[in-house]
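Let's start with one chain on its own, the form predicted on its own, as structure tokens.
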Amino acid sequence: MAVKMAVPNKGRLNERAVELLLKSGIDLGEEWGRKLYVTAMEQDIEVMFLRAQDIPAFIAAGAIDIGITGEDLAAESGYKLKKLTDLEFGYCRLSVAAPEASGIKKGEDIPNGSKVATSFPNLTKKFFKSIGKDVSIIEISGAAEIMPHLGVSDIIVDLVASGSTLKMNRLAEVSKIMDSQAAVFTSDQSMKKKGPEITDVVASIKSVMAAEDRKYLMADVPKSKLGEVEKILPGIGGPTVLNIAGNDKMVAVHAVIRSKDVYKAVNDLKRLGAKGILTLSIDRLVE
């Protein structure tokens, strides 16, 4: 039975989500960008391209088994979903913002009766109830930042990344409702039916993410310096050491290290007399 998977069809989450699938070995074919759904080549996986905000509802209804969407959208939907893993992209926060000239510095400063424009009515209602504020929520689907200027609302609740858009529109962030990033979601019912297959898909994606931050390093090092080399290259479970044919004084050392450590590791190895130092990119890493 095929695993039905959904990814955002456009927007801030689409490109990276598709990249992770392709790198994990899920073959979408050459014309996936023109289709609403694709059956992966030689794999029992169907990938559907849906609006990110609709994916939680399809998961909850059992129409799809697994989906990539934002934590903010999953929370806003109100459905009971099961998060399988964070994807470490699409970082943002859902925040309350007020005009800079309003004098509002925090959520508690917002007057009762204020009009709040947002495309996240459920989370907004829950937040203001939690701080004891009675506000009027205006649900919108377009750019929230312009609403106070048009007189539609007094404040807004919207997603914020760098905050530059707020500043351009003379708005100031006054309260954070939640942090968000892209994540993989499923439901309990799908896990009961296709748990092993879903786990395989998630493991493949996680192996791609793990590999992107690592490099495979190889070097020939003096056997007498092996103890020092092991400190430089701890690797996942320690470096792999191999004998070199015809050379009793040198050994070949292989290790997987973090990308940020490559510069120092290479220079430390050179100082120990290492030769033939080589670093390679890794496609997938199962830890």
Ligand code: AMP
Given for the second form:
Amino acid sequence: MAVKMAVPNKGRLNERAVELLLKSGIDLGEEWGRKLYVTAMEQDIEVMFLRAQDIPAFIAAGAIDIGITGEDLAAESGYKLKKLTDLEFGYCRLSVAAPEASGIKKGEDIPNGSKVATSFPNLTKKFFKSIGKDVSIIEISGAAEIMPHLGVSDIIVDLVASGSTLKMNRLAEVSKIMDSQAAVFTSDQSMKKKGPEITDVVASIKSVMAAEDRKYLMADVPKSKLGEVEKILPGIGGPTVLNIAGNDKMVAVHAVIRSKDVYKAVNDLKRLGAKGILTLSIDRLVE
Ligand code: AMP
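For comparison with the form predicted on its own, produce the structure of the form predicted together with ligand AMP.
Below is the whole assembly, all chains and molecules, this chain first.
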């Protein structure tokens, strides 16, 4: 049974989501950019390109088995979805922001009866109820940050990443409602029907993410220094040590290390007399 997968068709989450699928070996063919849906060439997977905000509803309805979208959109949808993994991109937070000149510094300062413009009416309603404030919500589909200037609202609830858009519009962040990043979601009904296939897709995506963060390091090191080398290269279960034909003083070591540790490891190995140090990128890492 084919696994039906949805990725955002445009916007902030599209590029990286497609990159993760391609790197996972899900072959979308040449034409994917111009199609609404493609069948992967080598796997029993159908990939649909949908609006990020529509993806939760399609998953909940069982029309899609796995979807990549923002946690903010999944939460706003109100559907009971199952998060399979975080994807470590699309980081942002949903926050309440008020005009700098309003003097509002925290949630408690917001007067009852305030007008709040947002494209997240459900999360906004829930948040103000939780802090015991009675506000009126004005649902908009974008450009929340100009609403106070237009007199449409007193405050806004919107996504913030760096905060520069808020600053540009002389708005100050007052209160955070939730943190968000892109994630993979499914439903209980899809897991029941296609659990193993869904798990395989997610494992594949995770192996790509794990590999992006690591390098494969190879070096010839003096046999007498192996103890110290093993401390420098903890690797996954320690480095692999191989004999070098015709050389009984040196051995070859291979190890997988974190990209951030490469600089120090190479310098430390050089100091121990290592030769022929190579680092390579890895496509997949399944631990
Ligand atoms: P789109 O409107 O299609 O560009 O996608 C918006 C989604 O991207 C949001 O729902 C968030 O999950 C995510 N996102 C990440 N950073 C930001 C940001 N700074 N502003 C808005 N959305 C963001």
